[in-house]
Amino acid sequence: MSSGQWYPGSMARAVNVLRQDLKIIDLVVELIDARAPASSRNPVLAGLIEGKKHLLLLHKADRAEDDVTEGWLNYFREQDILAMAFSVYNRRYLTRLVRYLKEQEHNLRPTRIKRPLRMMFVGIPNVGKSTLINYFVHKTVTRTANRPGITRGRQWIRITPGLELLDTPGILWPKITEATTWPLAVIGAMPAGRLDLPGIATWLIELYLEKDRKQELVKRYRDLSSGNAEEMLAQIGESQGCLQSAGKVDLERAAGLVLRDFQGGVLGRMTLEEPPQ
């Protein structure tokens, strides 16, 4: 796969929003995925966010390694970036969460004049935004699903008499590396119709066997015999079913299978990227 230059329209046109945005907002959330928190943090939300009260949630640690994703969070707070570890499916996380957040209505909400906190979330697509915001209100009021780029418009939410929340697309930056690439196609934040699926689960198998984790493709596809990660994934797409018509193993579905059961969490917790030395 090929790093360069993609930038939709929309996204480009969303970032010119979010500018103006942010020029009434108090505290800005931004999260990323633990599982790969280099990747998943856009550089330019990191320019355009400069100078708000900030707090940067790695968001699905529940499905990252706690000793990698403590390094981030040390490697964050040295660049003086308050960050927390965070789940919306670990209680523990989200009292952290509601709790800071109810200092911060307290701390930072406006005197002169009477109106709620304003407070922003902010990401890469697929990261789990709308995800936190229906945990808040208790329903669904924004669209979800494992998928990039089903948060299209702007909506105001109110969370508390206190605290009104503005959702956001998620954000790509226009040119993306290869380095950069893999772990965003891995985690499910780039549109699938631009990649090369069998490419990006060879990569994934390969980093299981680098770590020495190979029982855990083993617990979930059963007979794996030794071999290279293209020969491995060919072993998954002939176990779990993934044929054509001739007998062949569809490789592509087979790709699909090993990157959805990864981001499920189903592959156990693994994490992408170590922190900078």
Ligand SMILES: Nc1nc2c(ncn2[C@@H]2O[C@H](COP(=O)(O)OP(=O)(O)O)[C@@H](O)[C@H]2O)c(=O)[nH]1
Contents of the next structure:
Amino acid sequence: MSSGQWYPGSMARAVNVLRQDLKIIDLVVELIDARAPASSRNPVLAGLIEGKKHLLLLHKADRAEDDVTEGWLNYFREQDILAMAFSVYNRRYLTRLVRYLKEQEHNLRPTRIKRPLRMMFVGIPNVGKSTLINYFVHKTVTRTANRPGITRGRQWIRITPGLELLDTPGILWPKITEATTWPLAVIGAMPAGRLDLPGIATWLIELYLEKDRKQELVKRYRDLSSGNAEEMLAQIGESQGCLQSAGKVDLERAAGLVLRDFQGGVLGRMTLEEPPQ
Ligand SMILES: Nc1nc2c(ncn2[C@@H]2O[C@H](COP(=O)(O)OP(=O)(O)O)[C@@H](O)[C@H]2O)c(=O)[nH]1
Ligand SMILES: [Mg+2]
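Let's compare: the form predicted on its own is above, so bring in the form predicted in complex with the named molecule.
Every component of the complex follows; first up is the chain already shown.
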């Protein structure tokens, strides 16, 4: 898996759609995954939103390690990026987000023309954009019709009388490099099909070992006598009945199981990337 672009055509298309949408947006809320804050950002966005109000949400913070998330928030703060830990499943986070949005309405709107402030969510696949939009759809009920000059098929969700959310998220492609491939695969942000699942699962198991958290794997999979990640994956396969016809361990299936468990939150809270020092 080398670095490069997997979907050059659709990526260019997505960027163009986003560029169009952004013309009418005042406030851009960028969603990243709190478990992989470096890999789940796309550097292209910064150039597209220059001069616009920008909020970075470290989404799925309920699955990340709180102290590491705190470290990331400090890191972003040092770069003058406004960032918040977030989870759509946590009322406290939701309340804080809505309070922030209302403040922006209050601060930004009087300086602009008399129309509602417009915001949108952007991010790479699987960071929770649709989930968050749906939350607001169900919470608010009011949807406004299409307006002239606005891309057909787009609707606005009225969060407050003066603040509207575009119902379609901006899609960014992840930047795939040597360093980002494995974290992206673990958080489910890589296109399926061409992934080296055993390699990814081994990398993840190694991280549990490095962080001295083998216990959490043992709790889930039982007999893990080996201290070596690769062997542990084979042991997991064996104990979970991931076997091929000849009785050999099916490492693909074992790896798929580990990754599903991680994504399902069964293996505890884990951040895959530390903030740069
Ligand atoms: N643990 C956790 N999972 C979330 C959260 N928000 C969304 N998800 C899950 O993340 C997955 C991807 O969400 P989705 O909204 O489809 O992402 P999108 O591709 O960015 O639109 C879904 O399985 C959601 O249930 C969150 O705050 N915490
Ligand atoms: Mg979606």
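Rigid core here is just the name for the largest C-alpha set that superposes within 1.5 Å across the two forms. Keep in mind that this is a model prediction, so the values were computed, not measured. Residue numbers count along the first chain shown, from 1.
Core-superposed comparison between these two forms: the C-alpha position of Asn74 differs by less than 2 Å.
Comparing the forms between these two forms on their rigid core, the Cα displacement of Asn90 stays under 2 Å.
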